[in-house]
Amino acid sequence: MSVSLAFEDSVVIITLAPEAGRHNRASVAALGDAAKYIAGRLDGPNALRAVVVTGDFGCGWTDDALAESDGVPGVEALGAGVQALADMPQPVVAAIAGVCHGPGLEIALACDIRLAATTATFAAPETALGTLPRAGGTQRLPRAVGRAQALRLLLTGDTIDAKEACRIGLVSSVLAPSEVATEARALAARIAGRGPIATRMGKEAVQRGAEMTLEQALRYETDLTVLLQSTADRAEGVRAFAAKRPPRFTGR
């Protein structure tokens, strides 16, 4: 199986397993299966807040995807599994411990914040095949990284380490081998531990506000803040807080 689930109460990890770790139609079309799943469970008391990426995030694709991807149908549907990833309202944390390629390195950045091993690698190297990303890799690297930063890996095809990777922003931290999957876990503990409306909309606010006017962007921020005024949430937070103990968020 190219894609696993596990459950630690309100987080769930993502386990990556594509075969020789060359994705495929299937291994994305499983990513984008397993992240509608998710996006659903947003309410009640299995409710899920958080999200691990972790596993063998990969190196390409096989050589089957690259040939059925011909004409814009194919690359959408390759493109659609990490989109889906991209949309979930949940925190996405990414633990990246190994190659980050190609489709690898496109699946991280659908994510909201990555942690990387001191053995991980990343690479853009499509143009050396003649062909661009065929993910969201040409817009979501310049958004993570720079204009400048994302010419020079997308040009190139360069493979950089997790020094230089958090050196230009691509990653939060690198941590050793053995506990960068422990610290995604933890990271997305303490997310799925605050406010989930509140962080759900500060993922929103900074994902539509980057396409926004600062102007719209500021607006749009406050429309949110005016909503979350009128949850339960909210409320639970302020009592919290007058009291001195830890809130009971219930995600409404």
The other form holds:
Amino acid sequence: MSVSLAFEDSVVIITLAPEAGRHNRASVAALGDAAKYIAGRLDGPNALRAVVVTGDFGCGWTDDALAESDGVPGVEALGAGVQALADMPQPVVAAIAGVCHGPGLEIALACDIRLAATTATFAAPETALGTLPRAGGTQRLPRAVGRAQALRLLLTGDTIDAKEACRIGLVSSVLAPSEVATEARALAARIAGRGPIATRMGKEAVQRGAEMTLEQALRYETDLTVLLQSTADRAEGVRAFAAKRPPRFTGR
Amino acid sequence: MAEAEAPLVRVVREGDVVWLTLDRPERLNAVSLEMRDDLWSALTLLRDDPTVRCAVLHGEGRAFSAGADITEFGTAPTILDARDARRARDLWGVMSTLPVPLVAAIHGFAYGAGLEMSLYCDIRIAADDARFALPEVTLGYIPSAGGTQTAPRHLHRSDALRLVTSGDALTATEAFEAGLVHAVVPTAALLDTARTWAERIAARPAEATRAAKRAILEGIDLPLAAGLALERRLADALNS
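Form predicted in complex with the partner chain, following the form predicted on its own:
Once more the chain from above appears, this time first in line as the rest of the complex follows.
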């Protein structure tokens, strides 16, 4: 299986294992199916509140995937699974310990927060093969690290290490290889303990608002804030703070 | 500009520089409705006074600001009234478009609305004891003084999403490494450092400084061609 799921309370861990580190139509489709399943479990006693993506992000596409017919059908099929990951409402933490190149980098960029082990490496090698990233890389990379660093990575195909990835903002922390998955699960567990509607709307406000002018985006934030004022969780959060006790959020 | 003695935001002019002091130290400068009103008055005075060349925002007591005054939550009659009130007196809209360069001098807690206020400033200087967080999600809501929008405009996306969705705090050093603050100094040197930055900005030609701030703030939300046209118009106005 190229994608497997494990559950720890309300955190779900997606482990990637593309065969020989290479993605194809089936591996990204499996990722997309997992993402859609998780996105469908927002409510109820078994609700999923935060996501970790870990395992082998991968070094590239299989020859078969690269041979997919050019043009819309092949390119869209390869990008759809990664898009489903980006579309998940829950916050997603990537724990990257090894090679994260090409489609692996694009999967990492579809996550919200990226943590790396010292052993991780990052690259967008597509132009060396005469192709382009096809799962959002040309769009999400400049949004993650700014234009100058994105163009450097896309135009040169250079491989960078975790320290350099942290310096340019591609990842938020660099940890020992034995710690990165643990820290990602701990971070996801903290997020899962916050108000679940608030963490989803916080993600939405950041990701959607970044595509608006500041004036529009501030109005959007106000509207989400006012919407949250109608939730039981927000009332519970304020009550718990006043009573100096931990809040009990229900996702309502 | 006349010096105003507002109860919760002190306004003091030193030459060309105005000092705005959040002055509710017994509540760690929590942003109450009254403080919002006082800040609104102070900022509109700044906005309308062309002789002010720079302003410094800082907090009295042990913190810059620990955030919104949670004891006032839920006091609006309905959530639609709350929305109307925010729209009617758009404090953060005034702050985000202020023509005067703003320097934040941050010590102790800069949490929630405290951090968000500093994100509307142009320069952020941190004392080494400063701590930064957007803890709203721990109480079941989201930043509502612009933080979900200003944080990703100052930080890398991964760092901004970590702040917003986890509520985790950053130390001054972590904030510097993330690009959130321009400098970290010993607490005892904070105000002098902020004064040095403010006086350096104030010593430059005021019209050019204001035009540069406007070109960046307005231009960043425009398509490049429109931003370049704005820059040309502002440069022409300075040259004529």
